[in-house]
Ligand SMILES: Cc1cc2nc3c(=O)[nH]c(=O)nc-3n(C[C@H](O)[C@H](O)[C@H](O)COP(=O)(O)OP(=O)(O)OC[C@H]3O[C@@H](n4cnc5c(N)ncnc54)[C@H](O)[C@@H]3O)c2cc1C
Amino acid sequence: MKLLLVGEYREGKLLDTSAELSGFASAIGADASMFLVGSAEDVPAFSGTLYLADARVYGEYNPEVHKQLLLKAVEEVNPDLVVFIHSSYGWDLAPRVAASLKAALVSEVIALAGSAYVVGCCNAKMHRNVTPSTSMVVITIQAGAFSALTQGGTPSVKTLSTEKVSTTEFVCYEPAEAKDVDLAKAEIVVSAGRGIGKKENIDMIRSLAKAFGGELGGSRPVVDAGWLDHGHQVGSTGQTVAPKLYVACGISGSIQHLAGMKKSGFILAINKDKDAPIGEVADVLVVADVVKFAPALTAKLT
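Can I see the structure of just this one chain, in the form predicted alone?
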């Protein structure tokens, strides 16, 4: 199987998600090339062929032009699979490319199941396996779903160009609206999950966060239930955090949540299920009822 991985370049920098694309290629056991509209001075640590177009000429994003450049790379590689990260770049460009190639599109892949791709459904509360029927397939993978792999080495670069013109002009990146709680700057984040049982127990986790000298976060189910405002949500649809200490209270550890906190320096998880996925990334997993353990820990800290 041959893969064509689609890297991303933003505000003059190669994004480190290229390593996650390499991790996916390793997980699937396939040969991979990469496509990037970026800079020859900032290329991924990648041992394969890199199809490179100059972002100074073609812009950091222009859907029609970037699609045309990518289709040229596809023509040269003839891959079985074109792989994007499920980002604003990926979810906009991938459908355009799939339509042009008359290829199946599978969005937000979180795992592999043999020849099928596992994707979320029912608001990410269930999973389903998707097996495309076309010979070429375009997919986007959920950030954080596959372990990053830095290959090392220098890619063999092939330069791409196009005379394609577009009425679309890239102007600038606009920062997101300021949030009530900026968890991204917090050194300690204590997050509540569905395992805390009920809304009234949020104050218990808030007290623990205060005892640690940190900020209060939450998982998506807690926010969806109205127990916390969206500004507290950690995950791929919330805030991405990288504190020195992350405390997960009653959080099972969905892929979407892990994507938002996997770069934390030290992860302490409290969960009564010893097999909860959060345990796979936690430095310490306390197997206990968070409703009983959290107040006891708070008392020890104060």
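Form predicted in complex with the ligand structure, per the form predicted alone context:
Shown next is a single chain and nothing more.
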């Protein structure tokens, strides 16, 4: 089995996803080449072939240009499997490449099951196996699902080039907003999810956080709805926290939320749904209405 791994590079830096891609390759015991639009001065450490296009020439991510470059690498390698990380780069580029190759595309793979790929569905509550029916397959793997492997070594570099034609123009990056609360430093984080029901109930969760002597966090829908500022958001597009105690109030436990809190020392979840995926990481899942439970716990703590 031949793999072509797709590395990521942004704003002059190699992203550390290449070790996870190598980890995936070793999990299936396959030889791998890598594709990268990056720099010859900053290459991933592995011993294989690196198909490299110069980021100084091709600029920051441009879907059409990167697709053309990657298709050239695919033509040279003729891989069985093209592997991306399921990131803003991977989920954007993978379907473009799969469409050009008319290859089966499997998104956000979390494990392997023989020749099938295990993926999550129904907001991470359920799993299913996806079986591709084309000879070449494109997949994206969930960030963190396969353990990273730093092989060491120096790749042999083959340079790629293409004509720079595109209908999409990269304008600029907007840096992350400065955060007004540093949740990462807190020993206890108590977070509100959509399950609290309404904006007025934020105070109830804030009181619980206070009773614990911790900070208030929240899931994305709570922030999107304007119940809390973005500075409080926990998850892949918010803050990553690992407090001694994390209390998830009415939070389902989506992949993106878990990415921001699953390393917490102890996780207490309150959810009326016994099957909620937060149960996968929770040390204690209290099956209850959080609107009743939270004030009762606050009263007991104070």
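We call the rigid core whatever largest set of C-alpha positions still superposes within 1.5 Å between the two forms. Only a predicted model underlies this, so the values are computations on that prediction, with no experimental measurement involved. Positions refer to the first chain, counted from 1.
Here residue 95 does not count as shifted, since its C-alpha moves by less than 2 Å between the two forms after the core is aligned. After superposing the rigid core, the Cα of residue 47 is displaced by less than 2 Å between the two forms. The two forms, fitted on the rigid core, differ between the two forms by less than 2 Å at the CA of residue 85.
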